[in-house]
Amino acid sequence: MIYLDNAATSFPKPPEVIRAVKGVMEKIGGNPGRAGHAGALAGGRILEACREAAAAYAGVSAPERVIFCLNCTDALNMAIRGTLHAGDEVLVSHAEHNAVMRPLMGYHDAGKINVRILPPDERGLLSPATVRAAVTPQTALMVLCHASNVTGIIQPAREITRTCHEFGIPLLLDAAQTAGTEDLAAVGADMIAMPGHKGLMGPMGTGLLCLGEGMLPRPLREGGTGSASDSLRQPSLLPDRLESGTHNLPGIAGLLQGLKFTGWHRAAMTEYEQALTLRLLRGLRRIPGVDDYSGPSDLPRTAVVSFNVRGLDSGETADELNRRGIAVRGGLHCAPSIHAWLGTSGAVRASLGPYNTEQDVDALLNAVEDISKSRRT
């Protein structure tokens, strides 16, 4: 199998990260903060040998500040429920994923908030121009998708948070896409929530939300934190406030591993990754019949290319390229409002990762130019 699904999840994984999870598994016997025995404090260690690295990555300035989530949406969630209030009006881009829009359009039916979605320019950029003259005096928070899930277009986040900074609105960004390959210390944004088994190479079922300074969310659970257990109220202090019940460790230890594995390989990998991806493109732009929605090509993207093959639904064209041993995704991508603004029901998304060879975008092109060569006749 050809995998070509590193946005959904990366595979295959660094060895030293599946060495650390099983590590936890078969040599650790402990639950971090629940005891005093060894295993427990070398848990320990591992889950604060993670919050400094994702610190240093993030650009927080403490790594207490780094809090484990279950994944990215549960990150985002954390942020948005525990940040907003009645009455507050939230701005959006045009490409948000669902784990977005469904919370912040839950409140809005209910009608205990505002929501706004800001239209790109033709490329498919937010203009910091744009986030200015939407600002009202109930504008509370900026929800900014890093890059979108379907065309890998990368937004100008560090000027739309300087521009939110402006007007004293926090920006959180949506960093699903970007964890691993973007450097996002130099974004500044006050809240930054990613997945652990994307970019950052980690297990499924990891997640991590990075907050600035001033931004408390208030927790979503509340219950054993191993902290202040003489109180029967929540901690206040981070990370315990946002922390209850036992952690994820093996996970983690493989996030950990993750972390220092992108951090060590981020520049060739970021390059190699976009070489890859402009070889699709332009191999994709020379099949007859073949839409991409990738946008101009000079624009910063991820890894990312849609597209569709002509009078075929996409399932139709994924299912047709699993049946000859390419794993890719079609559908809508958890992202209906950017397929909206594209104009497309749905499409197929190959999304590459450091493991893909110049062989595997080769081997997609040619089955994609004999299924649509196969349509038109």
Ligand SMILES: Cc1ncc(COP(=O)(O)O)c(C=O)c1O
Contents of the next structure:
Amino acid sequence: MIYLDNAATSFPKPPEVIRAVKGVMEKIGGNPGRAGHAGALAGGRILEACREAAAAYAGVSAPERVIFCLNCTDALNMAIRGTLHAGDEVLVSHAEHNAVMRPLMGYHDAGKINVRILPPDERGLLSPATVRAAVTPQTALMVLCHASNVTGIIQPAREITRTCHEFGIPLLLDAAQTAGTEDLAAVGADMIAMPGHKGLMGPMGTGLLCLGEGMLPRPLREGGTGSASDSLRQPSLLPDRLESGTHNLPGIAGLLQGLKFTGWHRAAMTEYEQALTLRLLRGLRRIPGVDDYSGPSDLPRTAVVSFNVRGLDSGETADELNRRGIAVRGGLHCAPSIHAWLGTSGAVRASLGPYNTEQDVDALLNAVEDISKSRRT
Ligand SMILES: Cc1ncc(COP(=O)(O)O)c(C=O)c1O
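Show the other one: the form predicted in complex with the ligand, since we just had the form predicted on its own.
Time for the whole complex; same chain goes first.
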């Protein structure tokens, strides 16, 4: 199987990630923060090391501002539901995933908040001027999908964050498709939601919410934290305020290794994935009867390319590729707004990772060419 579905979750994982997960399962007996014995303390040290690595990567001032989550959806929900108030207005890009839109639209439909979807320019980029023009006195939050999980286009997040800050509006960055490959600290976002299991190369069931200065979401879950146990009230201090119950210690141990791996290899990995992505894009653009949705080739992008074979439903093409041993994803990718903007009812998405090769890309191109040819004859 040639795995080209890294935007859903990266595969394979680095050997050190797998070793770390296994190491915790085999060697650590204890629940961090719940006891003072050696196993619990060893687990606690893993949590702390992972917080420190994530804080350094995200550019947040203190490790306790890194919150362990289940995935990126969980981190986004925590940030959105934990900070909004009735009467607020929220600005979002056209590229948002349902992990952002569903919590927002639930509140919007209940009449609690107003959500405004901002249009991009003709190339697919949201301009700071559009954001500036959309701000009202009620605007309380901007949520920005750093890179679309459909087109791969990276938005000018740093400029948009600066624009929001001119008005005192915090920006929540959905870094689902950029965590691991892009410099997130450079964006200056107020909150960053990231999955641990995609570009950061950690295990599924891991995610992070990194909180900038002044950001203190209300907890969505309350319960035991192993701290201030004499109180019947949820602790107000981070990270315990937002982390109730037992952690996914094996997953977090793996994520720590993923953070180290991507920290060491970031520049090389990003450059390598970019080269593979351009090879794929150029190749697809040479095949008659294939449309891609990547926009101009000079745009900043992640290793995601979506396309359709004309006359075939994206699900049919994805199924045919899967039958030929190439794992890709068809459909709407939980991002209906950007498909509406593209005018598509679905697409085939190929997403590359650091373990893919030129041979993998060429195998996909040959298969697509073959499928497109048989469609035309
Ligand atoms: C842009 C974007 N946001 C959020 C998510 C949700 O991430 P997770 O699967 O970790 O919950 C995804 C997942 O693909 C995504 O692509």
